[in-house]
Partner chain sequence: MKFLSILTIGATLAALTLTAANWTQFRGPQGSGVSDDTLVPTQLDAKAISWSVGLPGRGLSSPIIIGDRVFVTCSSGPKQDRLHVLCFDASKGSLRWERQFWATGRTMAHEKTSVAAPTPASDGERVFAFFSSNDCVALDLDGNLLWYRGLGRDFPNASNSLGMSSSLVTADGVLVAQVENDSESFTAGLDARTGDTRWKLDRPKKANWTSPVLLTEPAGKTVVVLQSTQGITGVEPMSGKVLWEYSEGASSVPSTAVSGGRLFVPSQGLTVLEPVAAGQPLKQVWRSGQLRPGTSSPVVVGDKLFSLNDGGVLSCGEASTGTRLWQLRLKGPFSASPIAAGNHLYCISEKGVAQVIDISKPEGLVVSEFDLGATNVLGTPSIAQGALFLRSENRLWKFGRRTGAD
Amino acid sequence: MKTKTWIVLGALSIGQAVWTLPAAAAAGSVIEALAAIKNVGPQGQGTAAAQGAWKRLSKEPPSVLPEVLTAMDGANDYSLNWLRSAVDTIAGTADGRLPLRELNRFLENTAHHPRARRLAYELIQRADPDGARRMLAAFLNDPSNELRRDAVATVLTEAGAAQGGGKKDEAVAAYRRALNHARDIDQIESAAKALRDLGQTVDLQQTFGWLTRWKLVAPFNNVAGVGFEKAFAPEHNADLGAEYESMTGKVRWQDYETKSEYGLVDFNKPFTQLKGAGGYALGEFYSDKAQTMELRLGCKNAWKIWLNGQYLFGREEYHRGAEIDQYRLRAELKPGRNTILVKCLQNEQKEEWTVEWEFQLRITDAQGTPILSSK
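Please render the chain's structure by itself; use the form predicted alone.
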C-alpha cells in the first residue's frame, strides 16, 4: 500500500491531521502484521503472533495486495502459506476492486518470488481474463516455471489444433517452440512424442544442454550420513590421475557418459546399487568468455557442488523427489576451462523407491536457455 508523505509549511489544519494520521497508522499496522507472519517457523515458532497478524491483515483493503505479495520475497515455506492465505482472503472481499496497475507492475518484476508472481497473475486473470490471456506469450521464456507452464500449455494447444487441421509445418514449429521452453516432464514428453509422431528427430540432450560426459569416483563412506560433512580426498585433490582410499579399497576416476535423454548421471551403473555410500562426478565446461550463468541441478539424493574449486551450495536430503532445474545456483564462468565437482550421497534406506543414486545438471542463462560448452 502506498502512503503519502506530507511536507507541512506553517500550521497544519485539523482536517489534514484527521486525514493523514489514520493512513500512517494503517501503514504501520500492515508492516507489523507482515513482519509477524514472516517470523513464523518450524515447531509452531511465532504461530500465535501470526494468527493475530493474519486477522488484522485480512481486514485490509485490496490496495495492500502488492505489499503482501512483496512480503513473500525471501519468506520461508511456513510464512508463504500464511501470506498466500491472506492474499486469498483479501482478494475474496475485493468485489472487483483489485489494484490491476500495481499487480501488473509487480508481475513484470521477475526478481519477485515465483509463487508471488503466480498469485499476482491469478488475481489479474480473475479481474481481466482477456488481458491475462494476452500476457501468456511473454511467459514462454519466464524464469518462473509457475508462469511458464501456462504459456507452454497454450502453445501445445495451438500445435494440436494445427496438427488436427492438417497443417504439419505449422504444428511442427509450434511443438518445437513448446519443447524448447517446457520445463515440466509431462509437457516435455507430450511435445517430444508429438514431434516424433510427425516424423521429426528429437534430441532432448541437445535441447536442454545436459552435461553428459563426466569422470566418476566412488564409493566413499556415508553410513549414518557421515559423508555429507566429511571432506573426502577428491574435495582437496580432484586430480584425474589421483588414487584414493574408499570403502572398498583404492579407487581411481573413471570415464562416464550418460545416454539418458534427461542427462541423468547414474552412479548405480558403474558402482552397483550401493547404500550408505557417496561418489564424486567431475565435469568440464568451456566458456568463450567470462559470463554469469545458472547451474541447474536435479537430484533426489544429498549433494554438494563446487565450481572451479569454490564451494557453491549443498543440500542434505534423501529421496525427496527430483525434477528438472530443481536447484538453481547463480555463478560466474571464467573464460576457457571451468571444472564442476558434484558430490552425490546415497543413504541406507532399503525401499524400492530409494534405489536412485543420480543427478542431472545443465548450465543456462537466467531464463533457462541452455549455454553450451564451446569445446
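Alternate state requested, the form predicted together with its partner chain (shown: the form predicted alone):
Coming up is the bare chain, nothing alongside it.
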C-alpha cells in the first residue's frame, strides 16, 4: 500500500512537473523578454536584444498583458514604447479573450505607471465600453492625466447640463470641481470661463501657480545673437546688490511683479521694446523639503535657466511660438530658499509678431499640479 501510494504520488508529481514545465518555461521566457526590452535606452542602445525579445513576447497569449503592463513600472520612455507596441500586438489577436478581471485589478492600483493604467483602461473599454464609462467618476484625482482628463470632461458636461437647466448653484459647484481637478490647460480655461460667465471669481494666476515676483536686470548685448553664448556678469554673480555694465551703462536689479493671469514676465515693460538685447530675471522659491519637481517654462525668445546656480537647460530659438508648459525641466529643490535665474534674449527681427520679450514660469509636480513657494 505504502509502495502504491508512493508510486501514485510520484506519478502525480511527474505529471504535475510535465504539466507545469511549459508554463514555467513560458513565464521565464516572458520575464527574460521583458528584461531585455527594459534595457533599451538612448541612442538605440539595447535594440538588438530587444528585437528578439519583442518578437517572442508579442506571440504570447492575452493572459500575459497584465505582466507586460506591470513591466512599464520604472521603464524609460524608449522601452515604454516597445512594451506598448507589444501590448497592441498581443491585444490585437485577443478576439475577446482579454483578461478583464486582472486588467481591472491592475487599473485599480494607482502605484502602477500612469500610462500603463490608461492603456489597461482602454483595453477594458474595448471590451466593455459602458463599464469603462461608469468608472470615469473615480478618476477625478487620478495620477494618470488622461484618465483624470476624461473624468474632468464628464464633470464639465454635467456642469454644462446644470447650467443649461437653470441650476446655477449646481453648475458653479461642478465647474469648481472641474477647475480644482483639471491639469490640462484647455480644461482649466474652459472651467474658469464658465465660472466667470456665471459671475464667479477665479484667480487664474494662483490656479496655474506662476512665480510672480522677480528681480530683473537688463539690457545686455544680443546684437547678431552674441548674447546667448556670452556669459554676462549676472551669470557669474547674481548678487542683488551688484551693479553691472550693460548696453546702456551701469544697471542694477529692480523689482518686478507680474499681474498677468498667465504669469508673463515682460522685459518690454521696464526696459522698453528693445531689439538685440538680453535680460536676467532672478526669482526665489521656498521649499519645505528636498524634492524633485518640474520647472515649467513658456518662452518664445532664446533662454537659459539656472537653479541654485546650476545650469539646467537653454534653447536658442526665437519667435517660433510659446505656450504654457512649453518646456519641462527636472528640478531638484533643496529645503529652504532656492534661486531660479532666467536669461531671456530678444533678437533683432522687426515683424509685429516679434515684439514679445517675455517668459512665464511655474513649479509643478510631474502631473502638472502647481507647487507654491512655502514663503
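Positions refer to the first chain, counted from 1. Think of the rigid core as the biggest set of C-alphas that the two forms share within 1.5 Å after superposition. This one's a predicted model, so the numbers in the text were calculated from it and none came from an experiment.
Novice: Core aligned, does the CA of Leu312 move at least 2 Å between the two forms?
Specialist: After core superposition, the displacement of the Leu312 C-alpha between the two forms stays below 2 Å, so no.
Novice: If we fit on the core, is the Cα of Asp169 displaced 2 Å or more between the two forms?
Specialist: Asp169: C-alpha displaced by 2 Å or more between the two forms.
Novice: Comparing between the two forms on the rigid core, is the C-alpha shift at Ala111 2 Å or larger?
Specialist: The answer is yes, as the C-alpha of Ala111 shifts between the two forms by 2 Å or more after core alignment.
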